[in-house]
Amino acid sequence: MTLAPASKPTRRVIADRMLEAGAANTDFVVFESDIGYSTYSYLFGDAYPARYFNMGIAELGTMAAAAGMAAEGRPVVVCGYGVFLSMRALEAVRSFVCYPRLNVKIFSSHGGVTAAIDGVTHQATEDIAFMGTLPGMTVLVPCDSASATAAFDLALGADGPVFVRLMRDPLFEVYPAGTGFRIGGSAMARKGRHVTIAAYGDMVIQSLEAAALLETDGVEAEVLDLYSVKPFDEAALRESLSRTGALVVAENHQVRNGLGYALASWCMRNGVHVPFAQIGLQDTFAESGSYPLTLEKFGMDPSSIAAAARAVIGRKKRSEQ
């Protein structure tokens, strides 16, 4: 499977679509802290003067005001880098957009290593954490410009906060534009009968890597892009499991309370055992560098994801002897 190289990435696809939707859609505004020429929501502002507000580099405040303006009725969208937006601002986002349930759409980049040459401060690797333990908070994690762009369109449509993570480079595109996405869907990127990868973000084309090094032995992976991270799609997890009878969960962030414990704990509660490996930082900060050596030295690159998958295939391969 060859997949293009993209020329864009998620964060300006993102902020792409919202320049292209705030001409139909006079309603929404757009918060930012300070650093608008990197979300690129200052193309925003710069078409809507009087809807975006560059708030300084004051996170907690931005995300309080935002709150007050949709409390008013008006959806708000909030741009900014994950590591803030998610740690720095988690008390109003909890308190104030969660709790009263308001339309608060947080587009957050530089998502887990993604951010790798900004070294740690910048680099979120606690976000899908954070976020995901929120009441009422959905989670999405686009991987290419299709997806980025149905997020940003999903995130607005839907009633209650969203959160959506976004990378800080272009990699590759996966699914043509126009394909359909949906809260609480998932998305067969490869299909596979010897093992599940299920992956979001920028694993997805890690794991789709990882999968065609695991064909020259004979390995056929399943690769399910789980976009949604919150809801997820368990429908498409049990079906593909009841296929392949094995899992491994890559993600870019901490393993521990990240979606690899989400589908741990699904698959005890709803008794589907089956042989498990997390790919993910494990417990531990990662360090400033190149995207792909940052992968490959913490063990999250596709020839580490194609190591668990021989992994839990010969657990199973044990358990049916």
Given for the second form:
Amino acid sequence: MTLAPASKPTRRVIADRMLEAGAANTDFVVFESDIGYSTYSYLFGDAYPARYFNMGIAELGTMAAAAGMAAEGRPVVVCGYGVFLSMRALEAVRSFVCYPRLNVKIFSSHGGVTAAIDGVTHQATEDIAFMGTLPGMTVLVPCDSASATAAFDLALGADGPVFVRLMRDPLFEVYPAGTGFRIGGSAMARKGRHVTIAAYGDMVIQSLEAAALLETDGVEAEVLDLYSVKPFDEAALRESLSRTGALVVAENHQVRNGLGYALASWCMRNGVHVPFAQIGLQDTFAESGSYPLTLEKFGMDPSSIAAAARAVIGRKKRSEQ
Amino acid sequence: MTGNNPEMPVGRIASLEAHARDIRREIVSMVHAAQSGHCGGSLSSADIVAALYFDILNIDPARPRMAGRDRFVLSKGHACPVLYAALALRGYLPVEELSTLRRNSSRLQGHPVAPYLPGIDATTGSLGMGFGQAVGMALEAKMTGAGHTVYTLLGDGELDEGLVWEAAASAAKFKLDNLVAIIDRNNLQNDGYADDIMPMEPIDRKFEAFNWRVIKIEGHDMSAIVTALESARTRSGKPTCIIAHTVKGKGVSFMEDRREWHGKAPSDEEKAKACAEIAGGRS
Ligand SMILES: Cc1ncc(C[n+]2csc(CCOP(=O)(O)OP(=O)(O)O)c2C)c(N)n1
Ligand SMILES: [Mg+2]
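Hand over the structure of the form predicted in complex with its partner chain; the form predicted alone is what we had up.
Up next: the whole complex, starting with the chain shown before.
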């Protein structure tokens, strides 16, 4: 696999795009809760001080204020860490942003164990479950610079609340600049015919690495990037599974109530019966450490994904016999 | 209450100051080894934590779960290097283990996790929530008639969290005079000066209005720290808040009062320079 290393993490890409967009789109404002030097929202604040509100370390109050301003008709961006945005601020997001369908766009850094080093209190490993459960919430998870830039534009352009999950550290560039992305869309990160690996965010990159490992055994894995986690691209999933007949869902999240559960439920409801496996945290908390070693320890690294792929392919063969 | 207390034996203070220097050295060394972690807020509270762990707290490293021991909750959990250093130097864990900070399988997680390491009373790292846990511990002590004291250390930025004021109100309602909240008033938080990011002054009058007893000290004056902590221990029917005026990064000239040293790891060169300054007694 020869992907170019990313020079910036997706959290920084979003902040740069926000700064750029701020010139032409003079409508939106940005709320921050004292981690502007980590989300890089300070760049916007320095350029547009009158449109930047640093509310201090007060994530719930920040979200309530964001809802209030959005209720007045103004599009509002809220930046922060996933754990605090998806948990401390959850009730405000649910009842006062999603319920009234307000234009609040949440840019949420430190998704999954990409913040491994900081430990469990800083790892958003249930955010997709919380945010994906809220009626009317759109959930986007870019994996690289091109998709993160697009995610900012899609979020601002959408009518209603959007949650965008971002990463702490730079990984790799997957898509050429200018690639088209849409809400409800997907990207074929790699074409294959033996198994579909559905993933989002950093796990697209881990899955591409897994596909490279599988290739050495003659296994052709397809990597379907469901960057639009909610709503997800049902047509692309159906089409891919019709060719591969086996599904692994790889997510940097609890296996419970994330994308894996959503896809399994969709398969059941739609009569798509394929061998199925999930990569993610298996009902456990992670720990502090390096990102790659933490993935390895919790069975989310490329070789674990490859093993899961081999296993579902094995089950497919048995059921076909 | 500030300045030197003439009653205080000089040896006691000098020895605590030496412990604070050791703690500072270990903070810088472990964050350097991890190449990740929070120096500034650990260094600003090193003198307070030295006084607690080497003098004030009734604890026994050989019996970390001893009944009736005093409790310490690091509500500003990101400053755990100061806690890990104090615990190691006090004998709860080998000092060499400090270099495993933030590594996979280490007991020294990025933020403190109670069950991982003996001597840690509460899991923290999400600001505002350690204070509430300390209230619960003090309530338990009141309910069972246990005589120990619960200490908690908060950041001044942490005071932005509404949760802090919920905890403050409940502590006063239940007359938790066995609870001592120490505020590390270094006037810096993540994004800049605390007074700019979210003005919270007058902090003393806020706590007084919440029906707390308030003591203000210079947070690097060891004799003032010890005097305040001893006086806070006396039961008065009210919880006590000690506002300790400190300097973020204290003891390392190039880290002092610098926002960027909130959560940055020193290079090899910076570590050597920092350790030399600390050994030189600048703290
Ligand atoms: C609920 C919550 N929000 C945000 C953070 C991220 N964070 C870690 S430290 C910090 C600044 C803390 O400032 P302060 O309380 O003054 O601590 P100190 O200056 O003593 O380091 C922030 C915002 C967090 N740990 N918890
Ligand atoms: Mg501070």
